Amino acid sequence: MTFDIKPFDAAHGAEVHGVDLSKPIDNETFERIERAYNKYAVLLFRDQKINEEQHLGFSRQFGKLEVHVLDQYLHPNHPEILVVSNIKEGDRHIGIYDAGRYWHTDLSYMKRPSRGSLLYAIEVPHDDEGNPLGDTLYTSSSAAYDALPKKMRKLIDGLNAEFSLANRHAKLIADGDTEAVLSDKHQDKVPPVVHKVVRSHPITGRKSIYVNEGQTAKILGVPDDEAQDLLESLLAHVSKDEFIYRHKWHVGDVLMWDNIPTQHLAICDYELPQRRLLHRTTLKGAEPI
């Protein structure tokens, strides 16, 4: 298969041209895609027309898939697909409706956070002039780490932080989302965990800032007042424009990202009757090193 990989004009990311994900991918093609994934962290495949089985089949080439802890949003026929949507059936949301309102990396509140995610756009909201809404921002937390002063890198390299799903829901409730109550069942399934503030990539070895706005509760090992200031400083740094790729969604986009050297944020600038529907698969990961 002949195809091209064109890097974005950003700190990370690239678009893959000439690959049809509805068809089988030979080993040579896949190996090149996998190398690009490790190198660029974010890969875009435009104009795809895939069904659930094809989405799952391509995803599984990268490793085992996760069944998301928020099981009320799983695809009814394919539990390894997480539905991301603002659509409602009666009073029930069919998918995760807030769509990643805070900077985060997927499932960092798990003992084994996900390695990566593959998101397929089925319906995309638009404004009255036809411009897509619901952009997603991806920041290179590895480029952000590299840009830190040497003194700051030395300070944070040995620190740990607490991560929790409950922290994300508490932020949503504080911001006025009355539907963001986390059930006792889900809290019991995912108690708080501790990860390093700085995470090393298991393949590239590159370091990145792993604490994030949505799921990091606090930095450990320093006084509380200093810990909060340090966390806020790191969050402000990692979200600087110079590290960010902004993705404008089109129907048929498949966007995959590496959750280790990136963080992302969904822009919620749409509401019903503007519909948004995407399917996500999630690659299982290992304990951070």
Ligand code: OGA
Second form
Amino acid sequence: MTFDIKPFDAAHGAEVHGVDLSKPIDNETFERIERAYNKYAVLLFRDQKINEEQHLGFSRQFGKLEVHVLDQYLHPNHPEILVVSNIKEGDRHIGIYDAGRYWHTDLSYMKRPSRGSLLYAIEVPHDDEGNPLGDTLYTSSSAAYDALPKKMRKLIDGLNAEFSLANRHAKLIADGDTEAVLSDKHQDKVPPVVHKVVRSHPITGRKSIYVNEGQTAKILGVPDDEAQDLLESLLAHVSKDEFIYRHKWHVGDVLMWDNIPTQHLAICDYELPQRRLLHRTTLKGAEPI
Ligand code: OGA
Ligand code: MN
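Having seen the form predicted alone, I'd like the form predicted together with the named molecule now, please.
To see the whole picture, the full complex is given below, headed by that same chain.
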């Protein structure tokens, strides 16, 4: 198969032109895609038309898939698909409606965080002029790490931090989300974990800032007030414009990202009756190194 990979004019990311994900992907094509994925961290495939099996099939070429802990948002027939949506059926949200409210990386609150995620856009909200709403921002946390002063890199290289899903939930509640639910059952499944503040990529070896706004409760091993200042300054640094690729969604986009050298944030600038519906598969990952 002949196809092109065009880097974005941004700190990371590239678009893959000429691959139809509804068809089987031969080994050579897959290997090129995988190399590009490791190199660019965010890959976009536009104008795709894939059903659930095809989405799962392509995702599985990268490895095993997660079943998300928030089981109320799983696709009813395909538990390895997480429904990301603001749509309601009666009182029930059919999907996770606040997936990316804070900067985060998927499943960083687990002992083995996700390697990557693949999001497929089925419905995209628009403003009155037809411009897409609900953009997603991707920051290169590896470029952000590289841009830190040497002294700061040295300071944070050896530090650990606590991550938890409960932290994100507490932030949602504090920010006035009255519908956010985190049951004891869910919380028990994902107790707080400790990861390094700086993660090394298992394939590229690149380091990245792993602490994130949504899921990092605190940096450990330094006095509390210093830890808070340090966390805030790292979060402010990693979310600077110069490291960000902003994705404007179109129906048919498949966007896949590496959860190690990136963080992402959803812009919630739409509301019903503007509908948003995406399907996500989530690649299992290994314990951070
Ligand atoms: C996700 C996520 C952001 C968005 O699916 O992991 O954070 O814009 N989504 O929906
Ligand atoms: Mn996410």
